[in-house]
Amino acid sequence: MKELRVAMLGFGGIAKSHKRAYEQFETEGTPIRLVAVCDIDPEQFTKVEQINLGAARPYRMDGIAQYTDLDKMLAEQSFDMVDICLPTYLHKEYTLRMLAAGKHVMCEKPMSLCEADCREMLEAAKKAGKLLMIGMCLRFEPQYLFLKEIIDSGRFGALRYLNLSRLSPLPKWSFENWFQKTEKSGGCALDLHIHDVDMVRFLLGDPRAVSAVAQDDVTRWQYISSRFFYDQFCVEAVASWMEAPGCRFAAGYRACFEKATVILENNVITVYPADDKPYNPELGKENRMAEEIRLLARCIDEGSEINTVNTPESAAATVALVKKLCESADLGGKILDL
């Protein structure tokens, strides 16, 4: 693979998780190189920030140009792809701008705040002849890929039910508290719940109907409990930004099959076979952020047709499904056919 030069736009909390992926590429000799970062707040270039992904960790900035002015970065730096780690309400604007500038785009999730924005982003990528990928990172997470392999292979029989959860205190680390403004973040439903909504689609395809109930507090849909109806079973998923400030972020699942129950809890998977002792499977150590960026780099190098794992069209469909769940919640939990 020829060298791929990347610039990052926005250098807040999630960007620093992306930054560690580029450090991994450097260590392993993969020719994906972060050459510049841009953020309107110069303090972000030195700030070590903790978000709900875990403890804050230091990072290296040597050899990376730093900008507070995007136009200046575009004028002075040569790069092939931009990694957009801006707040959700800026995703469409800067994706369109970077595509028009001739750059491939990796954009953090969610794709945008509404279906119309997503369609505009898809059309812009097609018009520019550039690739667009949205950071639906659980599609590259070994703990969830293990579950997908079990479902697809049928080695524990048919799925009987699946529960997923993602729970967090209200995020308070964001620029100008944008997470806490529904019109900018979409609330917990579009920012946090979207991971499990996307995973339901990734694992099982689109449901035939959905319903949801929600509670509002600082944001709309700050707690949301969703159901996804399939012909043989129902999937449930819960997300919350209502946890007490001292609570640690928690995410997991419980999948019941004919011949086993599989549980992800406290970042550990345990398999409980119906006729054998429980065990913890050995999983790969892949960094999900690195793997999604690596796939986009391969697509740029080899051709877009190799991406069947994480297409922008699927990311747009996930936004549409979250919006349908919010509609059901606003209707008191009404079941809505798809």
Ligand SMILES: NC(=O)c1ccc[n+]([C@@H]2O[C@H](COP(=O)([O-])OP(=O)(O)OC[C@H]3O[C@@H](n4cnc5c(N)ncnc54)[C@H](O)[C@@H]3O)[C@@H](O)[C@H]2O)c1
Contents of the next structure:
Amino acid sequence: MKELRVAMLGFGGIAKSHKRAYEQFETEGTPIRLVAVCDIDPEQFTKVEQINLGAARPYRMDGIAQYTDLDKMLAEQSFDMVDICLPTYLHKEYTLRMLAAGKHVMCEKPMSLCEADCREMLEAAKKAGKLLMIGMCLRFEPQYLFLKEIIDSGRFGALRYLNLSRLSPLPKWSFENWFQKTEKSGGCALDLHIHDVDMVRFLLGDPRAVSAVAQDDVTRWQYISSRFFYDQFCVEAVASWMEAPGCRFAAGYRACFEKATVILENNVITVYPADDKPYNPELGKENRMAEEIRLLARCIDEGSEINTVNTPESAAATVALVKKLCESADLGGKILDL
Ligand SMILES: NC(=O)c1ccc[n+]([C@@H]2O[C@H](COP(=O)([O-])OP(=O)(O)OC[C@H]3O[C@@H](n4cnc5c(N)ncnc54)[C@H](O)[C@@H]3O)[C@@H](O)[C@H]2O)c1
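Alternate state requested, the form predicted in complex with the ligand (shown: the form predicted alone):
Below, the chain from earlier opens the complete complex, with every other chain and molecule after it.
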């Protein structure tokens, strides 16, 4: 693979996880090189931020140019791809700007705040002839790839039901507190629930109908419980930003098959076969952030047709499905056909 030079835009909470992926590439000798970072807040270049995903760790900044002005970074640095870790309300504006500047774009999830923005982003990438990928990172997470493999292979028979959950205290670390402003984040539905909504689509395709109930508090849709209607099985997903401040972030699933129940909780998967002892399957140790960036880098090198797992069109369809769930919640849980 030809060396790919990357710049990051936004260096807050999630950017520090992306940074670790670039450190992994350096250690592996993978030719994906972070050359510069840009954030309007220079304190972010040294801050070790604690976000809901887990313990923050120190990171290395040696050899990486640091900017607080994007135009200056564009003028002084040569790079092929930008990794956008900005707040959600800035995703569209900066994706369009970076595509117009001739850069390939990796942009954090959710793609943007509404379907019209997503369409503009897709069109801009086509017009620029550059690649766009959205960080739907669960599609690269070994714990969820295991679930996909057992559904696709039918190893435990047919799926009977699937429950997914993602529960967190209200995010408090963000720039100007943007997470807590629904018009900037889309609330828990678009920010957190989107991971499981996207996973449902990744695992099972689009449902024929959906419904949701929700509760508002500091943000709209701060708790949301969704149902996805398929003919052969039931799927439910719950997300919350209502948990007490001291609660640990918790995400997991329970999948019931004809011949086994499979549970992900506390970061451990346990398979309970119908006629044997429970066991913990061996999983890959891949870092999901590194794998999504690696896939975009390979697409830039080999052509976008190798991407069958995380297209920007699919990321846009996931935003549309979250919007449908919010619409249902606003109608008191009405079942809406797709
Ligand atoms: N994939 C995941 O699991 C995951 C987890 C957390 C957040 N996210 C997503 O990542 C994105 C960023 O979230 P975060 O938690 O890092 O937010 P954050 O507020 O911690 O970080 C955003 C950073 O952008 C900087 N910034 C704001 N405006 C800027 C501008 N115009 N130019 C340059 N820098 C600017 C801020 O100073 C801040 O450092 C969001 O879209 C969020 O939904 C994804």
